[in-house]
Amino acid sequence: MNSSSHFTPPQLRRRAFGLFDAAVLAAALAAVSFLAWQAAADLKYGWNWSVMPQFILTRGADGSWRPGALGLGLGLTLKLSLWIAGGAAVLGLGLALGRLSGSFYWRMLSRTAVEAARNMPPVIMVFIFFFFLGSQILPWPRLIEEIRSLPPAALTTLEFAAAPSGRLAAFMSAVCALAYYEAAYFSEIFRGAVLSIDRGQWEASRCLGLSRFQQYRFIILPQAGRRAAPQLAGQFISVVKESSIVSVISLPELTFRASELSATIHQMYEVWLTAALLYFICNFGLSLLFGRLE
């Protein structure tokens, strides 16, 4: 048998833990005890570890398990990331496809609203939509209103997939804000993943006579998709930690969730290292899902 066959790619060959991993992870765990060690000498911190898996799961009167403040905050963090990651992909590949065109006004448009976003803070963006657009231009109140009425089985259905109907005007307005954020990002990884293509793919689809948006659902994306798929995995994790910043909008995702908790049961580093531990948990394992889907 041919040895090429065997052949792996340098970036897949897995090394044996060595010396100087060893070395590493000792000076990490030394780091670690002697911050501890500081925090407990130094700063008379009494820690109290015991009191946060209640805020995280608890268990009801009828004995089940339901999430407790923190684990809510967790919840609502997801829920938004998938939401703003879904804005964010479509209108993405709307402007990367828009920078793309043969059309020169479709181009600037697209550019336009790119540049926009990538060179202006998202906190800023976040308090835009949310006072400005949210209260005077979008008509969310009326909105509101109207989902308000809606059946008990479906209000109930929309506030477990979106937020509570208290909360859904800051709901959409973070969605709106982050998503046109993230799409400025989204749109890059596309575009660069379609001028990736070879030409020759190009010109073989036009040969078969398929019109242009066959050329792109048929041929291009597909291929593309590929492509991206690293990067838009990457993108989606920073859309996890990046969701934390509707906290300024009183939106109880994670991050609000424990701000309040610290305050009220005054145990500051607990609650923001179990935070932390939330986040490190929930972004390592979708790093792990999207490694394995790569």
Contents of the next structure:
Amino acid sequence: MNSSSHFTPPQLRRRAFGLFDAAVLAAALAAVSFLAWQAAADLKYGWNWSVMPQFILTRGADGSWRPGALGLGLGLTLKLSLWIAGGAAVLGLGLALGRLSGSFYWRMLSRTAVEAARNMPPVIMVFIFFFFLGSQILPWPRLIEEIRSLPPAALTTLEFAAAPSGRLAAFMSAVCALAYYEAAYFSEIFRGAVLSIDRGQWEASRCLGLSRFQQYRFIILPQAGRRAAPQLAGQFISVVKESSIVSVISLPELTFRASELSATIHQMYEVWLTAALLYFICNFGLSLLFGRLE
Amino acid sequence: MTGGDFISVERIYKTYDSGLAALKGVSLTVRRGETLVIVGPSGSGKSTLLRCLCGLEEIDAGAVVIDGQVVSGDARLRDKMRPELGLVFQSFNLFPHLTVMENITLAPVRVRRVKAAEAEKAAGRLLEKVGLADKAGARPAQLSGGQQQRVAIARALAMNPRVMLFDEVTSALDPEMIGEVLAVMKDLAAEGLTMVVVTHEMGFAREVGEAVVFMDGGEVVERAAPAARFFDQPATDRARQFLEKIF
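Okay, that is the form predicted on its own; can I get the form predicted together with its partner chain now?
Let's see the whole complex now, leading with the same chain.
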């Protein structure tokens, strides 16, 4: 039994709030005040925050609430993030197991895939998947045709879970590109967690006759998954932020909606500040949620 | 019920990647139903020998023969024979995410394909035997060291191994817990289970060992049966020096 995993460092003894803390806080407040004063004094800009709420949530003619442009964007951002993170978790686990494999072939193959993903900018991968792989090589146009001929109920569900069929090609390209990109990071998290499992766990399960697959399935991965959870949660939040780059292929997620809106209503600063706030609230909420789950 | 040789080790050599020569031509036999105790100073190769027996370490030369079959160098045969050898570790190595019951039933259900209900019934009997019938639902972290080690013994026994290997199983325990683990092992020896016990507990070795192997510097220096003879009249100077140091 490995008791070191439950080690907690001793609490540092220090005063709750000292002179130094006060100085740092004062400096920070001064910097913020200066920026606010500058904005108020020098900026020739007519602030108008009152138009913003309708772009998040708006009341229709029949009195029902529906999301505004930014609200819709946030919804798509979250859907994209879930698909990307799901794909990245599956692929990342595969890559991690490949890199931990006893076979040189699998190790090299996984290593190559991870290095390729880590050393290319994700925005270029999104372009490659959308303009090259998606439209030229992969049979996605035909796939989308098939999807359109699905029974209405299935089509509605799919469109709700992903994107309207007209945007499905872009959606799938974005998910594939970013899932692959993120898989490299997920795989490192999984690999680290597997390597952190005590050697005795491998030896004991092997002596009991478990196959390598059974060792992973029943002994190693359940423990590694628990250890990886905090980092996986952090990586998911990073996925939500990274998903903003798919605006380059016109998927109307939050960043794309903000950019579109700022061009139409001329309340550019309010729009971008609102978008930033929405990302923050969403991600901070997620990190509080994950913290509670742990 | 002593029969023929169940394990026979023939001039095995093992050098670790670090360059440490742990075993230098070790030969020994374990007879069916025998309790063989291996003693010797730290670093004499005792634990390495056990690890080579159950295939956790590859040997460089020589042969490990189990039940008449040469298992060294034949990965498939060794995997097949592995459940026949139950190993208990110094550091318990229980699975911390599983309950005591799950620790014991996992391998019988997954490897031996025993039905879950049957495996649980058998596990209940084993827990009773090691005095932990009330701990089936506990997690390893909720148990004392001595209790964890007794669960580890039950887990190994659940596979119905034909030989049990004990690798310094009391060395990580607080002194007051050593007795409860040794008591379980004494019972097993009395039942006629074939056992190979690496230990520093000389009282136990003397009382329970039907034969003693003394190892030093990666070699078998002396073998004596019954064990008491080794402790009363060691045949070699090295054994005498070892015994003088510890008594």
